[in-house]
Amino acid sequence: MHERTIILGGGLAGLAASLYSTAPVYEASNKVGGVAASDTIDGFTFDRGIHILQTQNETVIKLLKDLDVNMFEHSRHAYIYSFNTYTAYPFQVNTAGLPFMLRARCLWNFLNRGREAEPDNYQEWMYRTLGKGFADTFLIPYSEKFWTVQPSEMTFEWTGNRVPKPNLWQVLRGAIWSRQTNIGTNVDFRYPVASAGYGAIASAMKKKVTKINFQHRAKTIHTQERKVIFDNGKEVSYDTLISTLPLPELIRICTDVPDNVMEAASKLHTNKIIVVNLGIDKPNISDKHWVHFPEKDVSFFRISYPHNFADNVTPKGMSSISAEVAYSGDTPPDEEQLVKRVINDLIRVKALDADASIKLTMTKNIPYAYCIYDKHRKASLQIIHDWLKSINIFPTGRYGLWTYFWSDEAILSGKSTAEKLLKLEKTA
C-alpha cells in the first residue's frame, strides 16, 4: 500500500495533523489520545496525569466548539502542602500560614534578588528571579521530585509562563495574610463535560479524522525506501511521514541512522510517571482541584481530585484521587507496594481518612512524561531534526519536538505541521 502522507501516533498532535491534512493515522494502541487519553473502569474515569485546558487561543477554542466538545469552566482551587500546612498556590504569594522566620527569609531574599550573575541553569534562574528563600523552600525540592534531575542540570528556556513570577506587592501581601492570588496561566481553565474525562477531546477529534488504523505499532522505518513495517506485518510506503513518536523511539526503529544522530537521540531524556488512582466510597472528600507536594518524605509530587473537574467521572455519591509519582531509570517502582505507600501518605497528609472505603485502585505507567530541558537537548534536537527533514520525516507534538507542550500547543503543532506540508505540496 502507498500513501502520499502517513501519520504515526494518534495523540492530540497526530489527530490534529490528520484533521488538517486528511492523512491516515497509524496508532499502536486500540484508542486515541496518547497521554491525553482517559481510562474508565467501574464507573470511575481517570486521566493519565492531570489534564486541563488553559488556553486563550481562539483557533483551539473554535476547533473544540466545532467538534461539539462542551466544557466546564473552573476557577482554580490549587494548593501546596508544606510544613504540615496546606497553602494556596502559587507558593510565592501565599506564605502567611508558614513559620514566621521562613516567611521573613523568603521576603528578604525576594527583595534582594537579581544581584546574582546572569543565570546559567534553572537553579540559578530561580535564585535570580524569585530569590533563594522561595527556591530552597519550595521550587528546588519540588523540581527535584517532579523532573527527577537536579535543577542545576537543567536550562531555563522553558520557564516562560510555566513558573508564576509575582511582583513585590503580591509577595508582601501573601506573607501577611493568606489569600489565593490570581496569578499564573491556569487561574481559569476548562474541562470536558463528557464522562469520558479529558479523553473526550481526542475522542471528538477521532470522529472527524478520515482514517485511523489501530493496533499498528511501527516496527521498522526503511528510510531510503520510505516504507514502514508494522508489528502486525502490514507494510505502507509513503512520500512524507509525520511522526508524533518520542524521538528516541523513532530513531531506534529507523534504518540507516548516522552515528551522530544515534548519539544525539541517546542524550534526550524525560521523567517517567506512575499515576495511582483511587475510587473512594464517599462524596465530596475535598473541594480542591490539585495539590503540589515538594517534601521528599511524601511519595507523590502532586495529587488531583477528578470528581472536582467533572461531576460525571465517578459513580454517584463517590469521589476520586489521582496521585502522580515521578521516577527515573528503566525500572519502575513495584506498583503494588507503591499503591500501599501512596494510600499511607494520603492519610498522613490528611487528604484521605484512615477509615476511608476505597472501592477501586488502578495504576497507569507513563514512560514518556515531561521532556527534560538539560544542556544536551537543544544541540541534540538540531542534529536529529535536520536529519529527519532530509529524509522527509516531519516530527510534531510534545515528543516529536521534544518540548514542554500543553495539550492546546500539541494540537496547534499538529495543525502547523500539516499546513506546512500542504503548502510544500502545492509549491512542488
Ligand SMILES: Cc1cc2nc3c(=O)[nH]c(=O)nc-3n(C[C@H](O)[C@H](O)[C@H](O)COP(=O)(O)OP(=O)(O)OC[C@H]3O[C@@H](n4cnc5c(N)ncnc54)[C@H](O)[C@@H]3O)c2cc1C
Contents of the next structure:
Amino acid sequence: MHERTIILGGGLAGLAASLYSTAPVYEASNKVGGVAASDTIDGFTFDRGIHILQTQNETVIKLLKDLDVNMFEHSRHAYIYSFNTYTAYPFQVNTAGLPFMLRARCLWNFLNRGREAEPDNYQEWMYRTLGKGFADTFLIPYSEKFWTVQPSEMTFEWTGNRVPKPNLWQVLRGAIWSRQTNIGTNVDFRYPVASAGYGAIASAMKKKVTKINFQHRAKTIHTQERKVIFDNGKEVSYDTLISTLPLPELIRICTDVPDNVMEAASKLHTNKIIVVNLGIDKPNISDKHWVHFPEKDVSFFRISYPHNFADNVTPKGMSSISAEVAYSGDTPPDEEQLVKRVINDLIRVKALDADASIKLTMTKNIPYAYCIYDKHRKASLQIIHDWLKSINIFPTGRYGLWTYFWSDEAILSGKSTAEKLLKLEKTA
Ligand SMILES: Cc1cc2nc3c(=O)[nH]c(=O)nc-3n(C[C@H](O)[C@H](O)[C@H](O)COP(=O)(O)OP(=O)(O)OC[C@H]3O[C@@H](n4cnc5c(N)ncnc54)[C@H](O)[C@@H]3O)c2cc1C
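For the form predicted together with this ligand instead of the form predicted alone, what are the coordinates?
The next block holds the full complex; its first chain is the one shown before.
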C-alpha cells in the first residue's frame, strides 16, 4: 500500500496534522490522545497526569469551539505544601503563612538578587531571577524531584512563562499579609465539560480525522525505500512521513541511521512519571485543583483532584485524587509499594483522611513525560532533525520536537507541519 503522506501517532499533534492535511494516522494503541488521553474505570476518569487548558491562542480556541468541545472555565485553586503548611501558589508571592525567618530570607535575597554573573544554567538563573531564598527553599528541591536531574545540569531557555516571575511589590505584599494568586499563565484555565476528562479534546478531534488506524505500532522504518512496517505485519510506503513519536523511539526503528545521529539520540532524556490515581467514597474531599510538594520526604511532586475539574469524572457522591511521582532510569518503582507509600503520604499531609474509604486504585506509567533541557539537547536535536529532513521525515509534537509543549502547542505544531507540507506539495 502507498500513501503520499502518513502520520505516526494519534496524540494531539498527530490528530492536528491529520485534520489540516487529511493524511492518515497510524496509532500504536487502541485510542487517541497519547499523553493527553484519559482513562475511565468503574465510573472514575483520570487524566495521564494533571491536564488543564491554559491557552490564549485564538486558533486553538476556535478549533475547539468548531469541534463542539464545551469547556468549564476555572479560576485556579493551587497550593504548595511545605513546612507543614498549605501556601497559595505561586509560593514567591504568598509566603505570609510561612515561618518569619524564612520569609525574611526570601525577601532579603529577592531584593539583593541580580548581582550574580550572567547565568549559565537553570540553578544560576533561579538565583539571579528570584534570589537564593526562593531558589533554595522551593524551586531547587522541587526541580530535583520533578526533573530528576540537578537544575545546575539544565539550561533555562524553556522557563519563559513557565516559571512565574513576580515584581518586588507582589513579593513584599505576599510576605506581609496578602494571599494573591493572580500571577502566572494558568490563573484561569479551561477543562472539558464532558465526563471523558481531558481526553474529550482528542476524542472530538478524532471525529473529524479522515482515517485513523489503531493498533498499528510502527516497528521498522526502511528509510531508503520509504516504507513503514507495523507490528501487525502491514507495510505502507510513503513519500513523506510526519512522526510524533519520541525521537529516541523514532531513531531506534529507523534503518541506516548514521552513527552521529544514533549518538545524538542517546543523549536525549525525559523524566518519567507514575500517576497513582485513587477513587474515594466521599464527596468533595477538597476544593483545591492541585498542590505541589517540594519536600523530599513526600513521594509525589504534585497531586490534583479531578472531581474539581468537571462533573461526572467520578461516580455521584465521590471524589478522586491523582498523585504524580517522577522517576529516572529504566526501571519504574514497584507499583504496589508505591501505592502504599502514596496513600501514607497523602494521609500525612492531610490530603486524605486516615479512615478514607478508597474505592479504586489505578496507576499509569508515563515513560516519556517532560523533555529535559540539558546541555546536550540543542546540539543533539540539530543533528537528528537535519538527518530526518534529508530522508523526508518531519518530526512534530512535544516529543518529535523534544520540547516543553503544552497541549495547545502540540496541536499548533501538528497544524504547522501539515501546512508546511501542503505548501511544499503545491510548489513541487
Ligand atoms: C504529566 C503531564 C502533564 C501535562 N499537563 C499538561 C497541562 O496541564 N496542560 C497542557 O496543555 N499540556 C499538558 N501536558 C502536555 C501535553 O500532554 C502534550 O503537549 C501533548 O499531549 C503532546 O501531544 P503529542 O501528540 O505531541 O504527543 P503524544 O501525546 O505522546 O502522542 C504520540 C502518540 O504516538 C503514539 N506512538 C508511540 N509510538 C508509536 C509507534 N511506534 N507507532 C505508532 N504510534 C506510536 C503514542 O501512542 C501516542 O498516541 C502534560 C504532559 C504530561 C506528560
